[in-house]
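In the form predicted alone, a lone chain appears below as structure tokens.
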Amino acid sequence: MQAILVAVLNGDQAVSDLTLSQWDLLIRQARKSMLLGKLYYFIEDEFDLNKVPESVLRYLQSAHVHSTKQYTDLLWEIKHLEKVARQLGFPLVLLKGSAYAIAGLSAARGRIFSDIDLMVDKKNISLTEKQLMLNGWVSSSSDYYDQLYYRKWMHEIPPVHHVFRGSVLDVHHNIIPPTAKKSPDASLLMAQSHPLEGYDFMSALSPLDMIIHSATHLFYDGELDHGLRDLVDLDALIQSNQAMLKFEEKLLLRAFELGLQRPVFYALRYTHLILHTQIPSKVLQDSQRGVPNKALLKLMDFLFLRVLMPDHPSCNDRWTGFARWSLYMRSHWLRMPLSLLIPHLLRKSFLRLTGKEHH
């Protein structure tokens, strides 16, 4: 495996020493990982863009322009959501990338935004969906099973898209499904959310909960094609909060309060191992209260240290495909009891084989 992107991001490989062939591989891995825009800013901060080979620089500049355009588009959509929030009279809580961007966090620099995630109290889901519909957002799926799957078992309604602008929203009432073994009390998250400066009725999770949500999303998810991007997000979120008094201690306490200490343990472990994120040794030791047993941890290392590399052939070994499949199956097992999981997977397999899969 040759994960040169990881070596550059964690400081093991200086960009000043790259050959043209290494630059080529770096760009390919970054593009596949949705990190090309972030790589632009990393090189701008750590190196000199004027010293980047011209044939390489145009790819970085193009990614920079693309991410800037996406950020501008996001601001425009948030303004439309602000109008909806005013009509509703209660806050819409932005999640993940959109929250990082509106809050001005470093995690948003160069980021690609595929959709907008937001959360409301579960009791307000129906009212929120109706108000969004009045403003042009409609459900992306008319399939009966999809609607049932989301509304009965998931932590969100089916994605909605705007009929004119095409923007996509994922409206949540929790951060993982209620059927999951460790689904947190969403009211605890809502209670510590805070208003976003310059916006009416638009909020974001607390800084600690942003990290916990990002960790939970990554380590409960089975679609890990862009797992490295999410790990880079975690690295940026952790670094931006390390000035907080007793930050790590507060993070661990909050994780236990929400019952999500295991994904936070994985977040601290793999950002440290892969990206060399500075985590005090005492914190790494204390976080082991959420650690699996030794055999399981060895297995998780075997899987995650492969899957959290760029999803590019140059980073694969003979076990990478097995690791991705295993974590995909694990994510379903974590999210649903067997009585729901087996029929769901059988249906997905049938639809995939017949080319009729909707989600």
The other form holds:
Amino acid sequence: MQAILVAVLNGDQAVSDLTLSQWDLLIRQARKSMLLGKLYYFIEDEFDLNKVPESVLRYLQSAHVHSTKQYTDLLWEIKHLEKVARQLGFPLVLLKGSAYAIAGLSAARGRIFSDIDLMVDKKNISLTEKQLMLNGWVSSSSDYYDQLYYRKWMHEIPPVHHVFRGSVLDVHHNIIPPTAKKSPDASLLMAQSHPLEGYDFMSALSPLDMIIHSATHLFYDGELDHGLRDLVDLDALIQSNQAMLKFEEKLLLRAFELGLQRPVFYALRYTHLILHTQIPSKVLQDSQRGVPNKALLKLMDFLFLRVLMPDHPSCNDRWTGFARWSLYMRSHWLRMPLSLLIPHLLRKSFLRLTGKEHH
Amino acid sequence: MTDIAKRLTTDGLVLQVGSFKYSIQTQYRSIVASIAILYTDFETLNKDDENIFIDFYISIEPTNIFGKFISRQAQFRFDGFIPFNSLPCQHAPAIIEWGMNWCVSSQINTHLIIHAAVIEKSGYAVVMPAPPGSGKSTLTAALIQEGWRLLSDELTIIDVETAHVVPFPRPVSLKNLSIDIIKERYPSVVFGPVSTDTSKGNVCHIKPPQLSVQQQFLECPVGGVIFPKYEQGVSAELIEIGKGQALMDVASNSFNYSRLGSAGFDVLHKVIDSASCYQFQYSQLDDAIAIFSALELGRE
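Okay, that one was the form predicted alone. Can I see the form predicted in complex with its partner chain too?
All chains and molecules follow, beginning with the one already shown.
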């Protein structure tokens, strides 16, 4: 049986027909998937908020208040960040949620985000870090191993937070770790980034690269804690680019150029399968050039079709736990060679066993 | 085993508390006992009803998968989500009360939620925001035995549209010496089990008056905002305070004032505008009760 949240989002289940106990489950799944704020707008667009039962409506409205507040807070942080960028003399490239919000994309409506993700050229990383520090952002981790691990092997430096306002930044120089098997040339991404409207020193990736980044984040980097939320992002990004002339063809070309055709194939496949995202059949066909072999695809379907469901007990079957674990291991396997991976995972499990770390 | 115990320990007991429906699940006998004592006047609902929307699914279980025989720590969960660390299982009855408060203060943004006790008389509510140790709960526990209606002991919930208080008449939490003081003054008050040595000392909850529970859907406007302060030896006195000051002080005691943005300011402005605002110091409950009964509310 399909998760009710997915059925509502893809149109299989009409909102007008929901019983109160179905609303109950819908709100629980959406809350767990960080999609309550999105659901507010979905119902406003596709149905009518006034027809939602009152006991249910307050959770949609509460989520709306929360996401609106987050957006206001984000604008304030971006103001401060642009000051830093101005001092640096080069733009900071916003990634993911904050980029969608500042670019005014529909993907940002009702979205909840925690950290602000930035990208700069690798050669500018230490300069950026210093300038951020002069403006109040300091490193959140004092652990020697963490610092070393991030700086040596990762595509970002350890997170920094603002000493007064508490805002957290992740500063990247690439979208996946350089140790990964498919790490793209970051300069190709930076070259096509462009200033955001209304800002001189804040930029975003090109619309195509935003999609490719989102796809890579979900289907390669393996951050699957909020898989469905990220899939909903992808759906919105794809839809808001549909109007672009020959958009899908360009998307595939660009994916091949960056060497990220596989995650883009998965993105098109699973947005289409799960959320019924409109994708021209020719493009779905063409994207097959990024397809894994048949057996692997069967396995991936088995895993992703479980893991991309809401992370709520009502959506789990006996294989869900195994699927989450497998994709977690896959993401690490894709991230770095075994010679790095094994010591890292051993250290992590030791810390977890001794209760010094929880995740 | 009673019906309540059976439902609590299997698929969950659904209680209507104020305007919220809680589904509560637990293996702890102490919580079963506590709920059987403190929540008898609340309506229970059938979980399998097609026409029921449950606001909060909560559970409190041992942290260890081997269960309560091995684990000494109890974990509160909100529909699987863990909002705060596990605590010693001896405190289970207190943890469930704190967890129920957390659900409202963290999830609801359609109302302004203030960390304050609130009581009602002749149609007007008196909101009493105060930090722990100010004697707010002791005062509340006494006043609700003296004819005041309990709207809430911990969370004052204010409708953003109407600026009225939405009742949430939960058990009143008493700490340390207050437990004995109330026991002595009002022998008929029903007490739940004591959680000893919590971070707040010994904690015990008293059963809310039956009439307050029966009127839990009856909202009312705010007539007074009073900041109580217990201080040994002082004579009881109401000191009028400026409205600007009162607004800032209530805002700083609110859980979601800043999240609500301008709507938060607007509703608080409305509340403060229509309320008499005082600081109140006292050392004797008798004097406090006398002063409260002489309050003339709803004049502003």
